[in-house]
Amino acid sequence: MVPSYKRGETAPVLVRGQGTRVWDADGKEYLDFGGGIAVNCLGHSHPALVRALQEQSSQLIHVSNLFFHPKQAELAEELVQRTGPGKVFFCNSGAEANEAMVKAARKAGAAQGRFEVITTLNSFHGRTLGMIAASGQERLREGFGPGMPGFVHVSYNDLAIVEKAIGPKTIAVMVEGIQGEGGVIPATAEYLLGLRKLTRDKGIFLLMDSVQCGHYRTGCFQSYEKILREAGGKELFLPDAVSMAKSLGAGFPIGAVWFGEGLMDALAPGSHGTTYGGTALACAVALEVLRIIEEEKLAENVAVRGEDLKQGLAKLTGRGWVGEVRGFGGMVGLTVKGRPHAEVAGQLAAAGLLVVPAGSDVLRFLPPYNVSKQEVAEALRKVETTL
């Protein structure tokens, strides 16, 4: 294996999962609040998802995008209905989805010589050469220069500095509703509404990277809906494009971009494509994920369980290494004080709880949407045990 992941000698070898739990090769049981990094929104081996995989794989797995298949159209319609009037492009990952958003914006601005995209410091948009250039973290670009030009990085949650950065070459602003890899930092409602008005006034596009924070992770379909619902103004906000992946397939690789009316026809034939994007199997799985979330009322469940988790962690604030708590629903961050956060994550794993480090000092709690009140309480006990 290429040593591109820092697993550590004590990292468990996971061999089986069921619901919110996984087991390693030695038979040890873990409560999985890492969720494959915000991917396993239904936990492990959900029976309805297993059936959907089996049934679709016996009918049709893959055909070229030179042809139609019904599942792709059905999934596109579901995503459009949940977002707004527009069209959908399917791919395989979050980085690909973000690349497609940027390419569409650049294509739309080419005639005017506009190609620059403003992104934010501390952001993460993927690990392709294009998306490490877009991401506002210098460490991602070390050793991979020269970097792709055309990206300007500014402070997050600072509307005035975005306005100052917009110039004659600017075509779009791309932000995360909640910075995930950066440390679970939500955008403010004022910032999002301000960005929408500013980009419209300037005649440029607003691109939302919802790969990690979207698809009901916060209890709403998109994190910006959650942020604006609590502050008001939800009905005033619709981006020009939204990227999706991770929870979209609940573990099966699939990415997508919803494009609004200003960008939905920018990628004409020959301008962009993907061999595996939107396969029959991937789309069947994603459709089943949406059905399960709706029928089992999992958006409502994860919203409530997330508050249980936040309140429980908040009670430990100030004790030992436990710092600030932030986030929503199934995306909760906890800052770590006085100790390396990766070390604390290892201690939690030893106690039987899997979480994911983020930023320089944050632990991410990313439980599945069907997590129970009892499982949240169990996770909190394990956190307290490590203190």
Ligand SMILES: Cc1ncc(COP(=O)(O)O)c(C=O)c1O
Second form
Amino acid sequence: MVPSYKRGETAPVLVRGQGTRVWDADGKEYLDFGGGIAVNCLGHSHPALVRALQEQSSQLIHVSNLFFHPKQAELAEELVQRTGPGKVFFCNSGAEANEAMVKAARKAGAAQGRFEVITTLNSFHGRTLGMIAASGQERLREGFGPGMPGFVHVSYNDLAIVEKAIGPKTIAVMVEGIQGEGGVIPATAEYLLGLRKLTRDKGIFLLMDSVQCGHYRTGCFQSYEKILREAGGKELFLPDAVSMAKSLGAGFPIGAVWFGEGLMDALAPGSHGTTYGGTALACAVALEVLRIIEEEKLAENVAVRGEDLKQGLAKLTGRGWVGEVRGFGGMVGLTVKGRPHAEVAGQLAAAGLLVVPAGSDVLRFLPPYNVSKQEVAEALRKVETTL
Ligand SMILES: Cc1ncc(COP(=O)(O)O)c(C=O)c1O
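Please move on to the form predicted together with the named molecule, as the form predicted on its own is already shown.
In what comes next, the whole complex appears, and the chain from above leads the way.
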């Protein structure tokens, strides 16, 4: 395998998972608060999800997008119902979803010569050539030759600077509701509401990268709903597009973009596509994920357990390497002081707790939505042991 992933020599070899736990090849047990980087929203091997995979794969796995199949329509309808009036494009990953979102915006702006997309410093939008150009992190682009033009990076949570950056070539602003890879940094309510008004006033699109923070991870379907709930809720804020992946398939690869009325017909026949986007199997899995989240009231659970986790971590603030706590629900960030965060992540893994480093000094806790009170308490004890 190419050495593109930084796996330490002591990184465990994981062979089995059940619920919030995984086991390595030596039989050592871990609490998995990494969740495959914000993917395994139902934990490992949820029996209903396994059943859905088995049933659908015995019926129909894949047909080309030259035909219809019912699961795609059902899933599109579920996503539209949860987001707003619009249409859905299916793909396979977060980077692809963002590519589709940017392509649609560029297509819609082509007649006016508008193509530029404003994104934010510290953002992460994926690893394709387009999305490393979109991401606000220079290190992602190093050594990959001429970058794709058409992206402007500005500070996050700073409305005035976005306004200044908008020019005659601008077609859209793309932001994460909570910067994930950047270190679990939530947008403020004022920023989101300001972006919505500004983009509408300027006649450009507002694109939300919800790949990591979406799909109930914060306890709400979209992180912007969580952030805006005190300001008045999602009625105040409907973006022009929302990209999704990760928890959408709970471990089975699928991505999607919801497009609102301004963009929903921008990708006309022949303008965009992907062989695997929205296979019958992927859509059946994503439908089952939504059904399980509702039946087991997991949005509510992850919101409450996330608060337990945040409060528990906040009690440790000031001790050893423990810094500040932020985020919501199943997306909690803890800053690490005085030591490399990757080193602390390694020590937590040795103590049987998997977390994911982010930014320059943050550990992400990304537990499944069905994590129990006891498992959160156990994770907190492991953090304390490591301290
Ligand atoms: C906010 C955000 N956008 C896009 C991506 C890229 O998703 P994928 O790795 O599925 O291409 C990620 C992955 O971490 C992400 O966090």
